[in-house]
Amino acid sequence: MECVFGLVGNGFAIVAADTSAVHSILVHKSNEDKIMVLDSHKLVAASGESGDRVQFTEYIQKNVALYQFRNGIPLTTAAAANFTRGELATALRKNPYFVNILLAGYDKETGPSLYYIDYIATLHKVDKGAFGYGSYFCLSLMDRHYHSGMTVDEAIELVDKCIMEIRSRLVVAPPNFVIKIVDKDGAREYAWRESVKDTAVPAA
């Protein structure tokens, strides 16, 4: 019941995502961090089968870091989405990759922006996106309650309002969220949002 979101405002872009590891009926970890930190200025929240939502972003994450290392220059947001979406597409006619993406930056020249990748190599720069489960309720109250120009405070607002219809919606909710900001200040994690811990295993 995987739940990822996102959404740009006045000078920062934010993602959400939920943290719980799950296969089949059981659930191996709450504490998944499904957002990675592309670079100091992108972040690739991401949804889908575990490994390869794990190997595909780790691999977009090396190659992004290649190109910089090589050329001296960071790819801008634009260009790490269609590269992203082109490796997609590319595995989409070999071995295709079952990961949903959204990945957030903020570029100097054009500001925040996020972009919207599906698993089938679908591309969308958009203000406001969702994947998994939770898009039915997220999607609709940012249809309500987003505008642009948001403030921090006000998207952290709408983001908690999001976590909070899926865990009281959702019929298996997941219990803990991260959420972290990308804006001129770089990409960090800002808050999780944790209604389990999980218990630390006593020495045998």
Second form
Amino acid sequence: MECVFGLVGNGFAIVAADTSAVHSILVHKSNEDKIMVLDSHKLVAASGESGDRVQFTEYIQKNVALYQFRNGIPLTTAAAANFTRGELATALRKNPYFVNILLAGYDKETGPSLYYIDYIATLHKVDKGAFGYGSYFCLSLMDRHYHSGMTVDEAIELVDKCIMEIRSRLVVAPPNFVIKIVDKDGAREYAWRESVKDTAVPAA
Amino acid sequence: MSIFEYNGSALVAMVGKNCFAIGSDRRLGVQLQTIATDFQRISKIHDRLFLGLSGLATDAQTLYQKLVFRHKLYQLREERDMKPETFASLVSALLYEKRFGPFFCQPVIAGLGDDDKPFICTMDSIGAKELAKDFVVAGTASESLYGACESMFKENMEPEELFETVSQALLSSVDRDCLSGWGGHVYVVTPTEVKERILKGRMD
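Switching from the form predicted alone: structure of the form predicted in complex with the partner chain?
Every chain and every other molecule in the complex is listed next, the one we just looked at coming first.
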């Protein structure tokens, strides 16, 4: 089951997601990147129905880019989160997207922020959040060890604790995780945590 | 599980002497899991009108946005704020428009009328208004709230005593409901000021 979690630290926000693409009992691939770089200073970590996840996050990404082209300035994280919620809410009673999202971003004026957006379009600004079966382990671990203003090293330590817990306690534990960070220097990949490596694709 | 119990909520509004109090719990949950303990369920429409929305959080957020939009349009056209009775009729009409695909919310409206007379009302998810002279309740803890309010309520309470009554009724009721709690949020509104207070209750 897909695990996505994230937290806000001192001047940064960090999100981690598992990287397995699963259909029923089959693992298609174990290096599927589920954290999309929305724009220079935003990350969208999405979990849920794979088709909906890719479609919806790409739709949001392109619309956020369009706003920037039209208006010359990028959306704030709060605005992007509310836009995302609005799209989910409009689709909810027609053809709902089964995608849960953690939107992390950094704004110059307000600093780092993390938004929890449910698949039924419940929006809430949080300091720490998680989705999926992994949330049952991550949330309580984060409740215990999180404090506001954590450094990157402290946050990574906590993220690793969560990944260890998911690996050891979840019966269908995903083996690999990707960690991405967003701070004043932008949104970027921080690290991968792999315990199973896909075999390299042979050259044609 | 009922859709009204998906997120968990508790709302209460009480009438005092030329004042009213409106209180809510602070939990945002997804069934058994608690997501946040600082969720705002009560919103200000204008200085003398407050709206609380219990039930499904996504619909509460959508409904709140629609109502703020309608009220702002009203303010532009009429160059004044809406009376509480008028606002209640607006909410009722908006809810009944969706009679066969409703918003899963139970609103609680509390306001001060023109002559500083307090007005409270609640309605079901399809807009059936319930005006009351003493108190109204909503949410997953509503049955406990009815009992607590009925026994603690007195007519013509001053703002300070009203705050104590609402707080005690709210906290004791949410303690009996697993889906609501994690503190309280109480607004006491008099013709001259609005006092917002956060309650610390059993954090579980």
